[in-house]
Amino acid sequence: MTPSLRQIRALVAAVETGSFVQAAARLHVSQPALTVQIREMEQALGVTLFDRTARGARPTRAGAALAASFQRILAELEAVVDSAREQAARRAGVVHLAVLPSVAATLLPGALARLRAAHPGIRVMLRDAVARRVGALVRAGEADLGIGHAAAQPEPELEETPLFEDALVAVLPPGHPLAALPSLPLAALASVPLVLTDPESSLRALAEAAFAAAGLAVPRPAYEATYMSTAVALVRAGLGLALLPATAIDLRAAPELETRPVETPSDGASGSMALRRRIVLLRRRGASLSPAAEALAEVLGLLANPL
């Protein structure tokens, strides 16, 4: 039979105060109680941990022995006890987050400075990655959390939580002539050079289907870039137009560049005439959150729409 945790702790207890009055009183239970749960673990345990003699009980060599060991166990089961505690009141814990990175560059570290703020004590592990990459993540349970765009097809092991719509506008070099335009149709970029972003990402999803959806042929970008940094530098030395996010907090550290709202055809529901995309948190469908992860999705659902 393996020792409970209560003969553990009369064990210990009776060896570091080295009287069995001084224990019992110490774990709040009564004399006779404490020297049964000894008894019992000699019994199970085969060996003796006491000596008995007229001036009361002695540790055995076996039992100081045991005991010590027994020490260590009860303070791990103890740090992990507190840990778990600190966890289920916010105070602690880590979350794991998967993030679009034009997410991650603007609108998600205020998000973070106030889950801070709140729970000094939670860390957030980052991940930024393409839409189709995010998605993966979440499903995969490598990330407890994500910030992706919107499916166009919901997926069945996905839970998503709208956060907010997000633009995309033409990113124009200085003097380009489509800049006297205060908008962009559609069909004025099927004949311009463009950099587009990478063809996982859920930008270049979004251009593509808009192209499509508009019956003109997906174009052919001039340049393909991973980063939105690099589109914005192609912009600059003038070698084409990019769609880019509203909010991508690259162009506001080039404010050389136009930018325009970018027309697409209606789709007759709503009569948007904006090229915009949906943000949404992701998570496992029937998963369980830590409370770090609940916290840190209570923070995230406070982003407002940046439009």
Second form
2 protein chains.
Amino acid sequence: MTPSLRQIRALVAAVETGSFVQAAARLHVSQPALTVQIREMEQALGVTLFDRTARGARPTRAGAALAASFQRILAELEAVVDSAREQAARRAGVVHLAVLPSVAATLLPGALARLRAAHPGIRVMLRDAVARRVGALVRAGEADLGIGHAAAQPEPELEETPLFEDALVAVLPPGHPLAALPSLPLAALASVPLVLTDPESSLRALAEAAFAAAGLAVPRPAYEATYMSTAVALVRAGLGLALLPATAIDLRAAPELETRPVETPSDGASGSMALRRRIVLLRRRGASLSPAAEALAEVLGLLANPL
Amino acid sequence: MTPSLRQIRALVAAVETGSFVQAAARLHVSQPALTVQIREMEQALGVTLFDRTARGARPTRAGAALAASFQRILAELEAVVDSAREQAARRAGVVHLAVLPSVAATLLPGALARLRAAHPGIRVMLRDAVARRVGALVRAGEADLGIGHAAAQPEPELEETPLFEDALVAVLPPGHPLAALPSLPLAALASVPLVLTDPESSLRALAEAAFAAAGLAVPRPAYEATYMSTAVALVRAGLGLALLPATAIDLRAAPELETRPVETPSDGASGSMALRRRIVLLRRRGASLSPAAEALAEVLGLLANPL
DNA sequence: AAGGGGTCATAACCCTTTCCTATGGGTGGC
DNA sequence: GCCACCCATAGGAAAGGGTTATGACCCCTT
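Switching from the form predicted on its own: structure of the form predicted together with another copy of the chain?
The complete assembly is shown below, putting the previous chain first.
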């Protein structure tokens, strides 16, 4: 039988004060209560912890050594508990967040800055991943929160909170003839060289579905690029137009490029397909959020109305 | 309020098993008891530790983190307690021992070897010191046991257990005329060059008291040596006879030297002074000995009848 | 030498905490 | 749709811990 916390605290106090009376006072109990605790611990351990004298209790070597160890353990315990409390109070904590790279590169930094301003103690472990992996990370509990797409069919394990809609826009090189138009009909894109993402990506699937829904032939891209930076570079080199998420394009990196919204026929009606993604906040259904994660979720909710 | 050990163990078990039912079984309590412990800890800390579902309780991040810390602390606690128990069982432990250099160099090694044979886990922290300092160390509790002299007047704080008597013997160079005698009367030493220890030492006082008690003039030593090795070297060089404790002389280091007992007139009667020291085991009165120290004391008691 | 003030130990009683049994609500699997 | 499993709740029972009162002992003082 390991001693109880009461016994541990009794030993530490008695060794430090060198007196059962003073130790009892420090622990706000009566002297007999403390005496009993010490005696029972001695019996349980089979160790004499004190030499009782008329003017106090002097710890034996074993008692002093044990008290030192106990004190260290108590300090660790206090530290651990305090830390847990701090995290509960949102003064500290860690959140694991999985994010689409496009959002991570553009809108997220501002949100994290606001989080830091509101809760400086919270650390965010960021992981960027494609949409499928974001969902998997949240489902597995490796991420507390995820920023991904609205799923085509509802997933029972994931709970979605809409953040904003991310339209696909056409990215044009300077001086391109289509840049004269304020917005581009989808049909206009069917006949020009296009830079699309790789066939496995959700963006590619979204684009192809939009063409199909509009009754247009699914375009064969002139180039396929996995990374946004590659696609932008191809456009800048005049090799075609790109269809990219509006929020994913960092125009500071390519200020000379033009972007135009894309019109789909009878946008939003059945039989057509909007060229936009619904970006959602993902969390695991039934899993409670840590206070730190809640704080982050609050801030991320502001992505719906970016400042 | 820090959580109780019960609560801590409940959390660890519940996180490890992922189920309140299994955790309760491991801790040999009912499931409601464990549920209550967890709930009260959550309230006390203000932290949600588990997400309750229909097929188990899944720890939150905070719960998992806290459980990991608690588990480490529990392991430390077990280790500390086990160590204390081991020491109580004499399987381990540390004893601080203060010893006269003469005893430390001659009889002690054998005693320590016997201790090691009987209790291999016990470590002895050895400190050699002059008689006065041996007493001081034991009195201050810096040494659990001491090997020193019987005090002239009884010291209230120290308890003495006789170990053996250590006679002063004359040490002679090879071929010395007095070596023809089987034992030397004290008077014979009054007229030859003597090597004595320094005036502050207890050995010197003992020798001088013996001469005075025998009605002889207190001899003026030809040389004074603080260390035994010096005295022996002086004798070997033919510079005089030395009066040294029999047990302190390591004859292996000087095999050619002769030793002779010294006779004091009416040895043991009043008015005379035996040329011997009573070597005693010292402990602090009222201080209980650790089991390891008791084991050492038992072995040291055998010094009275060396094997 | 005796008494007073300090210490720790013991005993009897009480109370707060904790536990157990019984039961209910809810959710997946057959 | 029912059964099996899990966790939550409630009320009575057991136990551990606490307090007060008292005793024995020692030191220091008078």
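For clarity, every value in this text was computed on a predicted model and none was experimentally measured. In this text, rigid core is short for the largest set of C-alphas that superpose within 1.5 Å between two forms. Positions refer to the first chain, counted from 1.
With the core superposed, Thr226 shows a C-alpha displacement of at least 2 Å between the two forms.
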